[in-house]
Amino acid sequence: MSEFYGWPDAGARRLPQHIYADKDNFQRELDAIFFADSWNYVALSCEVPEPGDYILSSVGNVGVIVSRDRKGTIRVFVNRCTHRGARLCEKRKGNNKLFTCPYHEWRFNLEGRLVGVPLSQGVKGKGGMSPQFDPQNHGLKQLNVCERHGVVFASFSNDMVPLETYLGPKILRYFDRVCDGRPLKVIGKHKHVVAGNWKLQIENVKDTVHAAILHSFFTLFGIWRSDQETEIVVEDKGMHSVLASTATFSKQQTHSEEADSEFSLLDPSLIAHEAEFSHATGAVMTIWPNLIFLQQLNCLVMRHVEPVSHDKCVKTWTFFAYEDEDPALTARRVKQANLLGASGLVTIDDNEILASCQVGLQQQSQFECAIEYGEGSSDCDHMVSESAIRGFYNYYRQVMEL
């Protein structure tokens, strides 16, 4: 391995510039992380309720089709015809009895088998497929799939541990407190481009420090502040983490009476909260490699970060609720989805600052980010720590062999 792909002696307390700015490193990440031994979030099972239903998603930068077959089994296929590589599905979602390629109309059934090849016998005894061609060898590329409580994950690896083992008991406790087996329903979708490396987006929601500084809306109205009851939980290998905080909903005190009275909500219901869980009004979970599972106030959302290139990612938000809940609670979730979503009063801050970071990281070689808040890379009971980021990069270095 070249010196360029080395790592600073300070370990995860220093992050080298090339992991954000180098195109070759990005390709190595795809191979070592997304196309290897990782469970990748792809959808909620309620998005494909009936046989033939499908929705498009991605694993790394590879487009996939999440579909339910005739027996009700969820399958995940690479969205690519096995003939010439054309995309099978262009619409984001739909229902098909067969997947038909638009190029030469090869047809695949809901189990991924090739069941139709036009002109396979030729015309008037001439042409057609060669004697060596066997349709059984040309089915769709299918991924390994697992589902827990309505959340679907896929992997290119067939040698994966069960999802429960993958998450570990500390993270599983937070996963199951929201996705506890009750049927789910999707209440909205957002999708937008982030002008930054995919890891910057994942780090952002492991970073408790910025949440209480950058997001003035959070701090002003007591939703997320550094003086609140807080818990940072890091999975033992560093793969996953949870940042949990309990809102006070008290306005931040300032040194100016004018400032104290200047800012208020015309609609206080925007941050109205109905207690649903035993503790923490907000829990931000990150599941390796690229899922952000957010419970903030009554907003529930899966934020799927698709790595597009070394300097760009796409984030898809899937807001959800419980199928049998009070309609008034669902309405509150929808309102808070607009508060916290792609153009809400929080994410707009992150979009700008991550783009700024990406520009800065590409300006100078041999730069190192300093990850010095707090100690270690494990759990802690306060917000002024970057332990979850260090845990992530301890595991990242292991997987990437850096």
Given for the second form:
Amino acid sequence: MSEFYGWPDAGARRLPQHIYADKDNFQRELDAIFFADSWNYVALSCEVPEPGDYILSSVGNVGVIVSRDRKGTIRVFVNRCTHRGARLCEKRKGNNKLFTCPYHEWRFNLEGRLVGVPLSQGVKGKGGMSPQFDPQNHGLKQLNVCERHGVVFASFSNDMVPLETYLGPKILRYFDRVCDGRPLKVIGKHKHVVAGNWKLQIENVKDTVHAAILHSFFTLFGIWRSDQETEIVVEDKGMHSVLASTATFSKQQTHSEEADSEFSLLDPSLIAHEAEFSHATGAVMTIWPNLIFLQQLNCLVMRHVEPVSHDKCVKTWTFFAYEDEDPALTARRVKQANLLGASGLVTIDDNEILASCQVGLQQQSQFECAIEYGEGSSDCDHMVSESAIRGFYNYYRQVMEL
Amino acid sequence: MEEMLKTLLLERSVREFYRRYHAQLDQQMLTQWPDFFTEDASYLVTNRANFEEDMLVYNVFCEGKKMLIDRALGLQKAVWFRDRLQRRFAGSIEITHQSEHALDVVSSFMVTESRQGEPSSLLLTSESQDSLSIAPDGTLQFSKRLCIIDAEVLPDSIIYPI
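If the structure you just shared is the form predicted on its own, then what does the corresponding form predicted in complex with the partner chain look like?
Following is the full complex, with the preceding chain placed first.
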């Protein structure tokens, strides 16, 4: 189907529906994006503090084990026994000396080497592994790993540029703005399905325009308004971007007094913000391909968008804090988390509208999205532009050869 | 005999309280929802994985009735979502502790959802670990409602209270 439709002449100003609706296109994305030259967020290193600690994550739609070996190095393995393909780890996290497959108890050490095969010598001199079998060739599939300031990325490619180069200086500045090397701690996780293509979720947070329209909650309390000071930063190739904005905490001026009195918080502590970072009260960063690194008021979140199928993704929200911070600050983060996730007073809007978009985009009628807010695909000093989305698709077309 | 009668009556009023709570939420009566709670009540929604790891972040974290009212109003006035019908099915409701003015109740329940006329699907199964206060006239209210959802991955947004 992709070949049939091709890409519209208007470039990234038009998005053909098949990139959301076509199963073959989804498979191509896995190969060309997730299993190719990309650094994929997998975990925070504080989630596996000790040797033997592991946590399950994913790269593309492939389940991986993020674990720390005996020397303290973080390793990422495909969560699949090399014998028959069973999942090695079923529990979402734990501590192991060895990874043992439940099927035939093949054992892998923390470096991923196959170190134990039951009945390899057979029984009473009969049977066992064939002489050609060399355990060295049957270690766990291991990914390339990098870590910056406690954030762990993995890649199926062994030919990757360093993360710092991958991000580029403009994005790195925002990355380090929150993850500056201070030890982190996880304070909770949300995980939920969004009934939409993974790119809809990524585009959604590159789209400054909707934030002040769809999210009435933001607008009502002046957290994200279309007239507030805003910076859109797009990495030169378009891969990553940041939307940074400064809340005024004043209600939309166009609202009449009547409208204002309609809804005001009885308990304003829900959005009581303590300034932590320079310039901007919120910075929403997307790192190619599928990480949303979110700082909104005092909420710090790694939002990992797992592409499940062409019409479905799973969002894992890892809420984090600094290890030695004031408990009062942590309490703010916990309260403000009410705005986010599967029950978030702001995020519900997105979860719902993305599902609605997916339904529309699957109706086969050679439809194209019109990405016409603003010009170009680079940096911007206002909110009414879809330049970060166009940047994303410039790069997408390149790697997908579309 | 009198003790047994008191216990039966208490159990009946607790079951009736939960029945009314579920029925009103099934009818999406958000404005009335906070009235099931005392002034300083907490309403917390989390999942088993977060609960077992003593995580601080909840899916919903309301401390005090004011936050519940804000949430109820927010859902009505500031959140966009598609129409849906829900139905709550209560499983066991067990009084685990009782004193003169308070009860601890553990319950299990499930919620199904039908969006815009589509077939119903299971939204969640959950345990609740609640504390109820008993007013002098016997009226029950939640002083704490803690819902611990079984699934780590939720199939959809959880919009209405549970």
